[in-house]
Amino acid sequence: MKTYAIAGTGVRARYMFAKPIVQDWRETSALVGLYDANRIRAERLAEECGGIPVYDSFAEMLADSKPDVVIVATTDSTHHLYIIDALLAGCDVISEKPMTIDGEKCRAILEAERASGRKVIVTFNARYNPYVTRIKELLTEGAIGEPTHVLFEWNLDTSHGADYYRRWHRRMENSGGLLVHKSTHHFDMVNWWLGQDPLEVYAYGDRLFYGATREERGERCQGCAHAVGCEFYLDLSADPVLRAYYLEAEHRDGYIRDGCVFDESITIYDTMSLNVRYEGRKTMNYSLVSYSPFEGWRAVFHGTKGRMTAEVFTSGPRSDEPEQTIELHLHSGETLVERVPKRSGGHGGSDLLLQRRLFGPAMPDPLGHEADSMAGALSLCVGAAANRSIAEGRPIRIRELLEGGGESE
């Protein structure tokens, strides 16, 4: 049986790691310690999990609980601190995505992993979605020949998308923006689908919807004079988890969970597009918009034998469809349609499949679903390179981030 300790006890750690370990995987895994900079949150989670020990410092938790594996689910910009300390203490690490937010921190993690001889796994649950997996299988089987180009469009709706502008993610120095925090999933999917490393990125980004684009704004939803009639109003007190973990804990560290999405202090982009060049002369065009009326994504693959189209709707009028389709249009004139039934559970059933790999008995991994530190590095570096490209107005090579030298992060 492996033992696990968690750094960062917010909502993601609660439903993705802590509660599943103690409720679903107790025959193979045990949760032995919790740490959060806000002790109130850690105590709430400890109570829900049956009285797991809560520690006042990360170092104390490592020394006392002696976990086999540390799960890092803190603010993105601090991931490297906990990952490195855990590795050097002799622990393996499971890192919530993104592994970190820039090249400098990424290099420090990779060096600590080499020096320690331990292992970092990054939780790219999107790989485990059965629909995403079927795309990987078709590409691996050569269904459209050798893939040459990907057009990838991702839309966040004004429910999910807006939430990033309320939380700590709204500041670039905390999250690396959505091109790192959110798009790390998307870039990893493409890296995994193609089986190729990204080489160079050129990007554009802007803030056109959120931020200081509306005169009627306040500091936060709680007590806001514009609450009535605001379509973005969030009542933390109405949700028992948000109330317990954030509203009732905010006096401890001052973290506001319901910041105004039109606050002028927001520094991340809401509209983004980029071009990526891969090994083998493959390319990708990618866009992310975080204020769409519906949520989902669309990927079009071109290959030497044809074209494949995949499309997902997670909100809006088509989100209740029982299956998802993959269309193949071949140069031979043949058209094929694959139908993949939807699965229940978090993120289309992918959360459970990821948890099974992390916390269950060892099992084969023929398609390489488990993502290591280099997968985490290449994914975050596409986003970090895009941020630098936007700032500097030039293409950025991934090796500039992985090898360092001349970067201003």
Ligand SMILES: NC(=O)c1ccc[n+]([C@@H]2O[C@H](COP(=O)([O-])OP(=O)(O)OC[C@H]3O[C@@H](n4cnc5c(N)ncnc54)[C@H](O)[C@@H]3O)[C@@H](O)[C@H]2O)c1
Given for the second form:
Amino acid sequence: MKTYAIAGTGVRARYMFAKPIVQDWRETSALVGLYDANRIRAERLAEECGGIPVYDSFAEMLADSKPDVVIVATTDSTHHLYIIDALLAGCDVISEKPMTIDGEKCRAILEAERASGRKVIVTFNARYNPYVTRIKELLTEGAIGEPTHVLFEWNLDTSHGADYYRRWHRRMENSGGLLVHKSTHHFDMVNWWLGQDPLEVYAYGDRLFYGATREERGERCQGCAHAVGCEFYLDLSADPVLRAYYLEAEHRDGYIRDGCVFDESITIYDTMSLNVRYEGRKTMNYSLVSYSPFEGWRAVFHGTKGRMTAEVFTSGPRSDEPEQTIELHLHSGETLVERVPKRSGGHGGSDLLLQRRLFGPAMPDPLGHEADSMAGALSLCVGAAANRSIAEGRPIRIRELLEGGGESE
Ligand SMILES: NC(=O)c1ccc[n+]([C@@H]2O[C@H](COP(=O)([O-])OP(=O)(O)OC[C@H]3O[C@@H](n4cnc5c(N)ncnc54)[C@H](O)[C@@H]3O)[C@@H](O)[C@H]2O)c1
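One more: the block was the form predicted alone; return the form predicted in complex with the named molecule.
The complete assembly is shown below, putting the previous chain first.
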């Protein structure tokens, strides 16, 4: 039996960690403490989980509940505070992605892990999606020979994508922007698929859709004069979880969950494009757009023996299809089409598979699904390097972030 304490009790902690531990993994796991900067949210979650102790400080939670493992699900820019303190207190850590948002905090985490002898796992649930896993198997088996190039396009739609402009993610200093907050998943997938490390990044980024692009805007949806007819209007009071965890808790910390997506204080990009150079002279072209009419992604791999295409639709006209296909076209003339059935559950079934690995009995890991701190570091550093490349107009080497050297971040 392992014991877990959670820092950060928002929606992700609620549906991914706290409720599953107490409902589905009681045989192997116990939840012993909850801490959040906003105590109201922690108390709501404690109540839903059958009365877990809530603490006023993280240090008090560590000292009193003595967890084996700390789960960190706070806002991205604060992960390092809890990861480092938990490691130095002798706990292992499960960190939500991104592990952190910049090179300096990343180096501090890696150093604390080394000094403590404890372990950080980063929750890259995307790896566990059966479709993503099948791509890893095919590439590992050499289905297209040695991979040489990846074209990777990711689109967020105006429902999911817009949500990042309503709350804390909208500011670079909180989330590192979507190139860190969101793309850390995508860069991790590519790093894992290729089994090689990224070396250098050149990027462009801009804000062309959200932010101060519309005259009819307010501060937030609640009470907004433009609510009627605004396609981005969000009624927090209509959703029981959003109401209880955010609307009714906002007087405590001022966390507004329905900020206007056209607010002029938004600093993150919505349109991003990168070139990444990998070990072994492999390259990737990557783009992320967060205002697409439908959501999904497409990856085209070229290798020494042929080409492989993968495509996923998570909203829009093709999202109802029961299976996803992977197409292979080989130089030998052979064409193969693999069909991978979709799984139900959060993030294409990947959340359940990740929970099984985190909270269930130990099991083999032949493809290396479990992501360590270096996987967390390498993927966030691609995004952080991209941010710096956009700001400075030059290619950025990943080593600049991993090793530091006086740069200002
Ligand atoms: N792997 C995935 O698919 C996935 C999906 C969603 C979110 N996430 C990650 O989970 C984390 C939480 O996201 P969320 O959507 O639940 O956000 P959220 O805003 O709902 O929750 C974040 C919580 O952190 C708390 N918090 C903020 N600053 C804090 C501080 N300094 N100390 C303690 N608590 C603090 C807030 O009060 C809030 O309750 C983020 O890192 C996010 O990237 C991962």
